[in-house]
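One chain comes next, on its own, written out as structure tokens in the form predicted on its own.
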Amino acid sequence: MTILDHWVNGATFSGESSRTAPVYNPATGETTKEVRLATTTDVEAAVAAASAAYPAWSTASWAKRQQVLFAFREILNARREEVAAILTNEHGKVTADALGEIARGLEVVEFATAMPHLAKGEYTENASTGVDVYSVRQPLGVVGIISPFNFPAMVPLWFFPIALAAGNAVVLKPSEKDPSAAVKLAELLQEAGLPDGVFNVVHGDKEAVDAILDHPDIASISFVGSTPIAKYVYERGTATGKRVQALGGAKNHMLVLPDADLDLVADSAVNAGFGSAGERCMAISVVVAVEPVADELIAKIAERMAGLKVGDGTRSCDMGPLITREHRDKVAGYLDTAEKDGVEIVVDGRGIEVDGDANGFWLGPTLLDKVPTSSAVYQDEIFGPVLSVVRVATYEEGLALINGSRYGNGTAIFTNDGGAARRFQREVTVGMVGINVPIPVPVGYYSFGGWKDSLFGDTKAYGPDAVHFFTRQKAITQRWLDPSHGGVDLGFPRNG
């Protein structure tokens, strides 16, 4: 069995650990390789390599760092199908979805190539007589990135291009469930001319995560994952003096007003609910239907679901498997809960016919109606292809439902009433809002992140927030004295 090693100082690195974890092809259930799980000592080796490479990289010219990122952008774009195949084989998402993931990651690379402009400081001449004040933005040092299984390429690409452009060195710990894309990205960075040691990959589980969180030479942590782990990462990372941006879970609602185009709503609900098998933090998992539209809307959604083809992502399919057998079983268990809670299962994804190996981790698209808000089906982030419908009588009731959620990642409203849409975007307590757009992930030059238990820390991912997160400002006050200076004066300095 092939063992996937770490990537440290520009080469594969086995480290001292003998522990490994299986990596599956979710469409077949087969173990395709083992991934090595880092010890604390292995993490220390990666941080040491990054620390050694940091001084030269951080003092390299902006032009030099830009050249590497421009080259990386071209190489990744040219090799996107190769990377997409890795995503499909280890995550299970269909090829089109995998290519879309890379395209959204490339947006951030392109944004990062403008770093010399984005990180410019300010200058004030003669702030006081003969005194000038200016600011510069400088890199942090070695930064840590801990990324989730659902976007093995895109989420690392949210962070490391900007971190590298700013002059930092990086230690990335990808999910051990689908780790190969991270190593491929490291190889492409090397091909683009990135010096050895500036970008390192360590695989692992909680031991590796804790080692990164605790390491005194790591200046910041960027994390995406479930809310309980995000909170843990934030609290443990900040306790050791690190900057932390920890993006957590979600329960995203789509509010449908009676005047909405129900065909557009049905298409959007299916796309946003079942793309990537629902394993997206921005997936729509709850449709909040303002009566009297629920019956008609449910019929339209069910009609479209009947045409979905579930199967191996390498074939012509709409939706692939879930990431592991354990996760598939956990998501399917919510359907048992739904039955106990009196939920109407309109479309049941259990036992679906698939275009793929029977041993794959399959669960078909599922549609639930009349879901009580007291049910775990409504309360929990299921992270699978389960779409719930909650019926409400008014806009106000729907808004209160959304604002009452512990999560505040993404939401959407579907309506043809501009006044209602404007009111919603102002009143809803959610960080990313779509108006007739089901998955409102901002483009690369804005920033991504939610509110409430969907984000710990006050800095979002990529965009302008990331420029500030991966740099720190230094303000300089300078005066060049001429021969006629006034001599010693022990009074408190004043502006004059």
The other form holds:
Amino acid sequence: MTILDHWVNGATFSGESSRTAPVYNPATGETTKEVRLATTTDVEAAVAAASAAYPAWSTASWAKRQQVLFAFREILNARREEVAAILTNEHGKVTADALGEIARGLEVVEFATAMPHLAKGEYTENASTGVDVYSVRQPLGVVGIISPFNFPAMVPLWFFPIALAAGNAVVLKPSEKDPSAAVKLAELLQEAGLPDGVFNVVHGDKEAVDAILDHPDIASISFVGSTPIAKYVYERGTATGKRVQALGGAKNHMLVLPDADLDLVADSAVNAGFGSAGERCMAISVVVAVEPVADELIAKIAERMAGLKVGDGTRSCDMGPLITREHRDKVAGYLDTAEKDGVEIVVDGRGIEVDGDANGFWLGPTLLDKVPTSSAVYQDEIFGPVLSVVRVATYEEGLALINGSRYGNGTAIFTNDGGAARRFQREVTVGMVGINVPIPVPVGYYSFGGWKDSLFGDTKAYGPDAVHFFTRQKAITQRWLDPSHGGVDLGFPRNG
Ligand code: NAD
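Pass me the form predicted in complex with nicotinamide-adenine-dinucleotide as well; I've looked at the form predicted on its own already.
Everything in the complex follows now, all chains and molecules, and the chain you saw is the first one.
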């Protein structure tokens, strides 16, 4: 069995660990390789490589760093199908979706190529007589990135292009469930001319994460994953004085007003509910239908679901398998809960016919109606192809439901009433809002992140927030002596 190694100092690195974890092809259920699980010592080796590479990289000119990012952009774009194949093989998402993930990651690389402009400081001449004040932004040092399974390329790409452009060195710990894309990205960075040691990948589980969180030479943590782990990472990382941004889970609602275009709503609900088998943090999980539209809308959604093809992502399918057998069984378990809680199962994804190996981790698209908000089906982040419908009588009732959720990642309103949409934008307590757009992932020059239990820390991913996160601002006050200097004065400096 092939063993996937870490990537340290520009080369594969086995480290000392004898622990490994299986990596599956979710469409066949086969174990395709084993991935090493780093020990604390292995993490220390990666951090040492990054620390050694940091001084030269952080003092290289902006132009030099930009050249590497421009080259990386071209290489990743040219080789996107190779990377997409890795994503489909280990994650299961269909090829078109994998290519979409890479395209969204490339947006961040493109944004990062503008870093010399984005990180410019300010200058005030004569803030006081003969005194100038200016600011610069400098890199943090070695930064840690810990990413989830559902976007093995895009989530690391949310962070490292900006971190690198700013002059930081990186230690990335990708999900152990689909770890190969991270190593491929490391190889492409090397091809683009990134000096060895500036970007390192350590594979692992809790032991590796804890070693990163506790390491004194790591300046910041960018984490994306489930809410309990995000909270843990935030608390443990900040306890050791690190700058931490920890993006957590989600339960995204789509509010449908009676005046909405129900065909657009049905298309959007199906796309956002079942794309990537519902394993997206911006997936729509709950359709909140303001009556009297629910019956008509459910019929339209079910009609579209009947045409969805589930199967091996390398074939022409709409939706692939779930990430592991355990996860598939956990998601299917929610359908048993739904039955107990009196939910109406409109479309049942269990036992679906698939275009793929019978041993794959399959669960078909599922539609649930009249889901009580007390049910775990409504409360929990299911992270699978399960779309729930909750019926409400008014806009206010729908809004209260959304604002009552512990999560606040994404939401959408569908309506033809501009006033209602404007009111929703103002009143909803969610970090990313779509108006007649079901998956409102901001473009690369805005920032991505939720509110409440969907983000711990005050800084979102990519965009302007990332420029701030991966740099430290320094303010300088300078005076050059001239004949008018005033001699000794022990008073507190005042501007004059
Ligand atoms: P996860 O929380 O299980 O894992 C995320 C990372 O944490 C992985 O690298 C994993 O190895 C590590 N980890 C797992 N258990 C740990 C533990 N006990 N201690 C320390 N580290 C641990 O998440 P996942 O299942 O890989 O990804 C799916 C989750 O990520 C969903 O909840 C989804 O909503 C969330 N997500 C959020 C966003 C966002 O932007 N808010 C984006 C993508 C995914």
